[in-house]
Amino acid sequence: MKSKVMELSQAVGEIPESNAHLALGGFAIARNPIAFVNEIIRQGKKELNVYQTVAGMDTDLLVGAGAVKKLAYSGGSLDRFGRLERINEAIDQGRLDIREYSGLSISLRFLAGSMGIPFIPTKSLLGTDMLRDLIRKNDDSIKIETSPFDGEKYVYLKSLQPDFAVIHAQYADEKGNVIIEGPLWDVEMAKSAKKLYVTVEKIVSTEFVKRNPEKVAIPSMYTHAVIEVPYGAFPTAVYKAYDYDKDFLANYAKTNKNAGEYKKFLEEYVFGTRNHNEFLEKAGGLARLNGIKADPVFGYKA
């Protein structure tokens, strides 16, 4: 099997200039694809439409940067540093078309999408104001059903198949054999893509992978690419390699909130940097990097 390394403006150079289906992985401040997301702005990708079970700063970027028309979601935030306020701001503008699940609803729409069925049924939704709201809106992705097993109301989830998803993960080797440590909420979004897309901490070797099958959250038949980007993640965590920069986080968490301030913001960090290492760089370089380093045992920073 050919090496599926790629470097990171040739991966993002593989999207479409306008109008992806694009799935991401991440949950709030936790292993966001943030070199990812900076340079599909840099490159100056539009009209996406974005997929996520639990939004964070990435997909707040994304948004900010008029980069987005639609986005299906269950909602998100900075954890405790506050809201999504580029998200929120275009949600109450009327900016952005907005489809909202729950994260069990979402989450078997991938997980549908990762076994290759059109559609997988629910009561999640039943009663609810996102059910309602989809409805008013309607949304492709639902049907009201009853099971010809049992008699009773089922919500028909159509599945999320996007030609298009990014996570980041500790480890993977050349072949697309993805490590992740730690909780593995992103997998069956990973596996649901027509192409995955993967950021890592590290590659490892094939024989490191070989000796430890275990360890192998996702093989390498789901994905297309494995990017070597050390702090892919940065500001957000990574367990086991480094925690959030609480600092950051506050600082972003306080710019979103004006979009004055948030065009500076991206001015600087995103579009003042080439590349990921120079946006390490703005944010303090080794010793601010150094400062998040995860403790061996805990998994994040002591």
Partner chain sequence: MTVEYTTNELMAVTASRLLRDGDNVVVGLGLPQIASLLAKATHAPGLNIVYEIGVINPDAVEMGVGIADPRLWHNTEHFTSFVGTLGHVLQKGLIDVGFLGGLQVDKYGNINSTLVKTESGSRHINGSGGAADIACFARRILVIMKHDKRKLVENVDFITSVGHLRGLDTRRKEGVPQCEYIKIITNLCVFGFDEDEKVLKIESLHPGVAARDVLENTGVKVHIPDNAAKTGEPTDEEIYLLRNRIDPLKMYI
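May I ask for the structure of the form predicted together with its partner chain now, the form predicted on its own having been displayed?
Only one chain is given; partner chains and other molecules are left out.
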């Protein structure tokens, strides 16, 4: 049986140098594929087209690093820690080809992609300025149509099957069965991609998978590669594994307000480290990670 296990650098190496279409699975401060994103930045990928339901630190990092040409999303934040200022500034300065959706409408595009159907009709987006802007930009993902069944006006949302999707999860086996603890916001996105990369806290046996079939959020046939990266979402939270690192996030939320400060952050934490373990060491290493370990009952640092 062919194992889908890869090394992180090898996995990121499969992404073209330029112009890849990439969906990311983070949501504000939870399960952001930080290790993967940092490696994308280290390997100098450029002109990325990024798709995401609700963005977090992952995409802010990528945009800040100048790696993103086009972003389709429904907004995002660092929750109460702050805003995605690298994204906001890039939009304000017109440096990013921005396509804004509502959370549901971009999720439905992923859903259609995951089902292999050409589009999904919805009332979502009608009347909004997101819709007006998409139309103004001649975005090809949107058509305003009248349903042949009820004669009502709908937005037909084009199916989205990004070349690559990246999520971070708690567990997967070598075959690519992915176990996610907690909410599953990113599942349709993950299943929509042509190639799904899953970074996980730990690679587990298929026996463990079979003991927990209800926790398998993504069956193996959707998965292209499984990459073991413990603490791969640090400083964002992985339910039942570790909490977000509030000091690191608060500091990042200060840093990302200013292009110069952000650049220093990038130099030190991303370009100044060769891999995720070095990134974690730079952030404080074991002492810091021990401080955010999840309580087994609560799933966060209680």
